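Take a look at this one chain, the form predicted alone, written out in structure tokens.
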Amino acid sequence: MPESAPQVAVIDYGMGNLFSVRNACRRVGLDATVTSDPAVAAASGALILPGVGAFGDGMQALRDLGMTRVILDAAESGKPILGICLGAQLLMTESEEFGRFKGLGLLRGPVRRFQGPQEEGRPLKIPHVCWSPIRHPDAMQAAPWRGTLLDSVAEGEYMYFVHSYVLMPEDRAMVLSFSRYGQVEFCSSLRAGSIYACQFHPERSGPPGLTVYANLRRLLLERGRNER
């Protein structure tokens, strides 16, 4: 790792594509550690919460590990947090997946199942498993993603998705990007301060996805310079 490699913790709660995330981080110069130790996570410069699986199981695993307090404290301190797929959903208020479960509540709004996506009158399969473009809510805005983790990602770039449930933010101002599955428009990424949530998998999305991690490195280097 180069000397300027900021430290990030990839939280291991038994439900994520952990090593693909770690490898993507390392490719762009982040010193990424996969950990289930709250102390290690708390000492890092940023938290990455990946995940694949059921919402309720994910929340229970975080509680069992003592990670919920670490994540909430990180958010309060302004430490960057990136939630990916299930990890993004866990940052929300609640989910209806297999019941009703409370989330971390760092991003206000529920997680709901896809409602009747169709194409040419035919129902589409759920989960949504494919490459889909991401677009900014205000496509006419010049460089709409400047200064965010999507900085330098092209409008309409394709990202890789695997999900049956979608983010439903209460505040549209939090929406970084939206995507479509059939006729259903859904939020594909969110931002609230230093907290980011991506429904897509950056680590599986080729060069545009690596840009997300490169932007995280840039953000951490800027944060370090400002704290000196």
Given for the second form:
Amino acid sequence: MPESAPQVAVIDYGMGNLFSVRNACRRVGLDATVTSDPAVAAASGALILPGVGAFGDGMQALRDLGMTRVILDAAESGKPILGICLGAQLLMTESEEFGRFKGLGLLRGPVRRFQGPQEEGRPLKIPHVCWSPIRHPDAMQAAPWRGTLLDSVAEGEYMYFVHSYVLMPEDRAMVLSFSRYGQVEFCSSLRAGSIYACQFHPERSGPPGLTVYANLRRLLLERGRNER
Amino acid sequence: MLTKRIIPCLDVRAGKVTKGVKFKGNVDIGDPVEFARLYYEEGCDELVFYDITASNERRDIMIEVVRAVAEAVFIPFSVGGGLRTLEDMRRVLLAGAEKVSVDSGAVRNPAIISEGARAFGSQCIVLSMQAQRVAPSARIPSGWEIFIDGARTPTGLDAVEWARRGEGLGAGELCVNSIDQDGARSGYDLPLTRTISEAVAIPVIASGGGGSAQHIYDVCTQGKADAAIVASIIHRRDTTIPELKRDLAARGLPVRMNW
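Coords for the form predicted in complex with the partner chain, given the form predicted alone:
Once more the chain from above appears, this time first in line as the rest of the complex follows.
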């Protein structure tokens, strides 16, 4: 492949439609392969773990495919990982969705159901299906998104969300962005080293969402150059 | 107030966008992928496609349209028209749609709503309904009756009862189209939209009659709609999505403006 198209594996574990993710990758010049083969995933430059559905089912599907080892190894080796929506939640320690399930544990903290979001005294509908702005965390530094997958996304930019559960990282330093649903503030993306988790769907969030994928491409090109 | 969505609607017949008035006399006006790309670039929040192709054998054309749209736009879009089975829904979703919309098929077989919600999640099942004003009666207490098959066939269903039933079956959203206002560009049916919005807890998309930013503002405030469908006013370029959104934002309606 020419340098312009780094390879990424979009992990297909039967949880939702992955073609929008693949299309977004292709749009920004990533060579994306949708795969449920652990060997193909292991050979790629980065992993994208998308998904829509229930946490327990998702973990079970990853185990059945033999994909958990590949993801953990990738994290260990510093290979970029991007979890999206359910995929983001699976990177966490555990979830209480329909029971209590252990996650991949790459990011410390649980996944919890939205706690009573409301607006003007009326309860808001769950799932949260909405375009909502993403905001900087209460960061000390001036440009907290510089050099991350949110690089050059404007603060307050709208992203598209579909979810009932939220990421609850133990370490606030991991929080990349916050968003609100009614009065409830929640973590809408987080980062630990080369591991990223987005609660929103960048592939459905228009040009600002595509920026996330374009940043992943740039990150991979930089990694490629450093390794040579 | 949550952000209100502006949703262009494209009626597609045999792979071409058409526009009709009161469900009669459709004329082809262009390529759905080109329309989708333009409205996406202008910053619409979502797109809706209705396949109004009459014959079944030409429906594969729509799947190709959906696939091409999914490669060109990166926002949610829904596809409806002629979806009768889970397999119909699955094909559309696998081609890249975010949501499916059921209408006449759901009136004939309401179980399709619950089956779809179970298989793909409520968030991707939109119940679309065509309502027409009638004299209130014991059977139609609200005074709005549901029609099917391109608004030609009365069903004897009360629109409010049907909306509640759809929500109970697992629809994630309702798209309420006013047959009386359709294509007239004189404003959405505010009483209809408000009545349905107040009867359910799921988002309501107002459709039929949108002719100006004022109309959208009215239906999102007085009509309590969460989103508004626009069609001919933008297809004919009487206005554009950014123009509409600037106008709405100036009136104080929360809309997504940023790009």
